[in-house]
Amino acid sequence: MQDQVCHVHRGKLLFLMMAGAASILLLSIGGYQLVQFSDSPTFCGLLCHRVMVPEYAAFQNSPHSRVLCASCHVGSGADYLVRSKISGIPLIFRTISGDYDRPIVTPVENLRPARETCAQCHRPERFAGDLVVTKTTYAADQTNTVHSDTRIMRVGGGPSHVAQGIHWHIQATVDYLALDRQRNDIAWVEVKGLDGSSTVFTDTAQTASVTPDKIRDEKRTMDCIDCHNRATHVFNSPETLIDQAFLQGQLDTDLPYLKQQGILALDPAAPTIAEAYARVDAIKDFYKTKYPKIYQENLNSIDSAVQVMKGIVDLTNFPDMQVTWKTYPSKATHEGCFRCHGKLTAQNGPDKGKLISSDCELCHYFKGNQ
């Protein structure tokens, strides 16, 4: 009798142990899948759709659209994974309550350095030489006249001891102090040489604002995102997107004044998406009234153009978040360069008293000129 009781208890204990092991396994798998889902573009862009819809739209239209959000925003390793999940908890409650900034404030504070994320694939020390770039644009005239220019970008790069060109900035050690949150007003820069030397550059009009304490507490080491601040979430202007659509064959260059009508419909941004679409629909009325024969013969091309223009609305105008293509300007532009070049003066070294050069050919030159 006692043996039977023991046998029953052993059976129950074995069942509980197996059930517990199965539960732990299922919870582990579920937890892992939940973490994976929380790092996915679907979670970031759709579950948080009211907040992140502009960034998600730009991301889907970018060359990085197949890269997981966490690959750039978190990177590898448990340390930053845990940090990102903890720092995201307050944002969840702000999203649920609707108490979030419109538009989202940038740059993101305490973002992991790009050397530990982007540079796992993009490696400036492996770059070398120049890059040929051809820019094609279309005029807002009757024939949508095409124009192309070819420029040579001095991308440069290479190991630190021989780095040159644009990517010298990231291969060298450059610290800077910005006086504003957007990091546009740079007032102090220090360049450290491989031999231990140091050259300091300052904005002589703002010396009173640059104090040793401020430098110690707020200086940053220059990172890829200080220029490539919109590496994936690029909001191109309607004009740029129309040019791209022409170049990709999505718009018919034989439709007179199509570039002009597109810009008139899309710029400035409409206060609502419904109004933006209505402006685009009016392009059909333009051809029906001004070019009735072309309208009859090319109705499919016109309808297609209207749909392409509405797609451009979806990439440039986000009224709920108060975002347009002008909200987050890229710093990989002349304006980004001129935060330092032509503004800051060397305070020591062989170039003491001279401005950082703003010669355009430091970064690029047109074909045929060197």
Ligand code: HEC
Given for the second form:
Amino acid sequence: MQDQVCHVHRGKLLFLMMAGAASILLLSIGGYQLVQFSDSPTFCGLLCHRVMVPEYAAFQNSPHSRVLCASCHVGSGADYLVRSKISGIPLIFRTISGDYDRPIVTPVENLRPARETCAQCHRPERFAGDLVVTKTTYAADQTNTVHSDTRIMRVGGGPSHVAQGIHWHIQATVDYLALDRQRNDIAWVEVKGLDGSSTVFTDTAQTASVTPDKIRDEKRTMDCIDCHNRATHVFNSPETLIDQAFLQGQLDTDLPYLKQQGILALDPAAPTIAEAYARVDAIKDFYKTKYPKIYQENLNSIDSAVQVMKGIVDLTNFPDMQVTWKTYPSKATHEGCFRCHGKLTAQNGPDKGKLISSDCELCHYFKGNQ
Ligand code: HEC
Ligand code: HEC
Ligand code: HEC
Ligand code: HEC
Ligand code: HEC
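Structure of the form predicted together with ligand HEC, given the form predicted alone:
In what comes next, the whole complex appears, and the chain from above leads the way.
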């Protein structure tokens, strides 16, 4: 039983354990300031949570790099401090003995609720209107041809009674039941209206698996993390990171086939970092043999391209934890939305019998390609 509990809560326990045992040690030798340090991202990510190096690397590169690990994972206040630190002790032994999941399993059970974390800084009722997103990509061709697409996301939001668009889900009350741990296989959804009405949507192929007991015990109310599960630990693909590096001028578009060579070196992930770096180093040989003149004239930019690609290895490949950019997919994507949209059918209400819309224009519209 104890073991089962540990397994289920491991994501959270890992936090508690290391922060916990270590801070008691620190408290006894160094007092409160050291304990505070044990809650800092550097400590969490590097020293004590060695196993969390992937999350730390992804976090440092994210919009939330200044937010403390503990403010989302543990909680603040003396009560939380004592609870989380003390419950950590037994688990430090498991880390030392290497007895933890690789990769760490998500979803993290008992993550602090979004309204206590995300909503401290983001106020959903404030969101309004459309968000223009421009994505710049580079082709895997000789000239690394640049291409930009602009789409306008109907983020919407606003106070509950008028909320619309994508952030409508958090202003309304949307409960759902998933049949798998990863919450990908959603079979039942209920939307509660402000007037007390209820509309139920189900996956007609799975009605047998959806029982009232299961709904009562396992349903979850949709919040930020049901879409933004990767707001902080963003694991971008090598392709995306190469595109970003071109866009920021860190990679030279004049080097023929640089995008193509980068992808060949970085995807799929290598079994060890040494091998990943060796594959990246081989990009030099490509230019030396295929483009000797360009190689001679651009030694510096080829060298720096190799360095940039090694940086990308460090953000995409964590062999010790068996983590790559594919391990923790984001749900703020088509895969995430189509868990319900285009899959579940209304069981009552004016739209009875209709699927939740998957009309392209429901979520975004496009403005001329460039
Ligand atoms: C802004 C909030 C926030 C901060 C700050 C934050 N995390 Fe997370 N963390 C999350 C969310 C959300 C998840 C994913 C939860 C899920 O899918 O169940 C997560 C998941 C994790 C996981 C499980 C593996 C994974 O990638 O899903 C680990 C380990 C982790 N975080 C470690 C850290 C460490 C170490 C830090 C500080 C360096 C940190 N977190 C800071 C919100 C945060
Ligand atoms: C301590 C304040 C703080 C907390 C807590 C916080 N955020 Fe943020 N968040 C920010 C700031 C500041 C930005 C803008 C950063 C920037 O533009 O560089 C941001 C940006 C974002 C973005 C836009 C990301 C992008 O790529 O532009 C999303 C989505 C987001 N946050 C979601 C969340 C979610 C979900 C949580 C809870 C798990 C959360 N935030 C918790 C402060 C916070
Ligand atoms: C139904 C899925 C969903 C839910 C639930 C959700 N979001 Fe979003 N959010 C999105 C999408 C999609 C975007 C558009 C940007 C993108 O494509 O990533 C977005 C955009 C954002 C942005 C950037 C907005 C801007 O104008 O720059 C922030 C910040 C954000 N969300 C925070 C939150 C917070 C905080 C919550 C919880 C209170 C939340 N979101 C709940 C899907 C969702
Ligand atoms: C758990 C199920 C679920 C998931 C996941 C989900 N939705 Fe929805 N969504 C719904 C339901 C239910 C409705 C309301 C349908 C209705 O009333 O016919 C809805 C409505 C919407 C609307 C219209 C809101 C309005 O009234 O203006 C938009 C836009 C939308 N969703 C976008 C998204 C996007 C984008 C994602 C993924 C990032 C997403 N949804 C993920 C269940 C879901
Ligand atoms: C339920 C909401 C929803 C619907 C319906 C929807 N999309 Fe999207 N779409 C999204 C979200 C969220 C993103 C942003 C995903 C991301 O950044 O990966 C997106 C991104 C895209 C992109 C950009 C992909 C990229 O890699 O940048 C294209 C193209 C696209 N959608 C096409 C379509 C088409 C065509 C349809 C109709 C068949 C459609 N979408 C229907 C939510 C939706």
